[in-house]
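We begin with a single chain expressed as structure tokens, specifically the form predicted alone.
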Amino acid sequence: MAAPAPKSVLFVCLGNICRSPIAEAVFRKMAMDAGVADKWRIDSAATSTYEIGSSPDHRGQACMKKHGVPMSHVARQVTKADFTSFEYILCMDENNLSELNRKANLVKNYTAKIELLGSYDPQKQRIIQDPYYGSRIMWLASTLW
């Protein structure tokens, strides 16, 4: 009998580098201390290009070695592939979700569920901020841990 695929999750914001890739972080060390990180696919891109090939932000970087977060990343575009192989597409605002939701809509039968990744926050904290022009990538960081 095959094993079943694994659930998969992309998470989204502008460049890749700051909100993206913590939460990437963040989630897979979840999945790895919940012992179910071999159930999942995780992953994390921008809807933009301004920061491809680029390493996660330092501040970012330091905050989740502080945590003992490990965090690998380079930064990259979303894909039309992405819309078909990930199950949900997670995002950090309204611009995020809009573009991403016009991107989708030119991929034929898209399967992934595209949402804000605060609407899964118990406090309704919808719209993670970018923090990226000021001291709040480490409040950021220190929320998702």
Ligand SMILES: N#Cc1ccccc1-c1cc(NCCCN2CCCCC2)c2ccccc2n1
Contents of the next structure:
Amino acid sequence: MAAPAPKSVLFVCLGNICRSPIAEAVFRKMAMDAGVADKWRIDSAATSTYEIGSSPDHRGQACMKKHGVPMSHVARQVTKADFTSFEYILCMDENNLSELNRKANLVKNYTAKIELLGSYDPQKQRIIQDPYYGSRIMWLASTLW
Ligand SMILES: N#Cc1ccccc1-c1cc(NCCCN2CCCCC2)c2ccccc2n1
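Could I see the form predicted in complex with the ligand next, after the form predicted alone?
So here's everything in the complex, that chain up top.
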């Protein structure tokens, strides 16, 4: 009997240096711990060109190191081919979702299921917010308004 086709998932956020490389690294560790890593193609990408070529954000790297999750990634932008070569494209917020759907609609016969990663959260936290400016700036903003 032929082996089933590998499953595939692409995690996407705005810059591919914070949320999506962490999601990729954690998912890969979960697959490895479950003994099914060889059955998955796992990657991450950006909707934007902001950080192409960059390593993951230092805060995320520190967090992954603290929790023993290997993370190694070079930021890239999502490509037309991704919309037909990945079974799932899972993103972080509504901006990512609308941008991905806009890009997908430029691809003839795209097959990827484009969803919010948070839609799988048992605690129903659908949106994974962009941490780029950190909580301090949000605190500052809250003191100003
Ligand atoms: N944009 C926005 C934005 C809005 C709200 C919260 C966060 C962000 C934000 C900003 C970033 N880079 C600074 C602006 C980049 N430049 C914007 C104008 C074009 C030239 C590039 C990020 C970089 C990597 C990952 C996530 C990021 N997220």
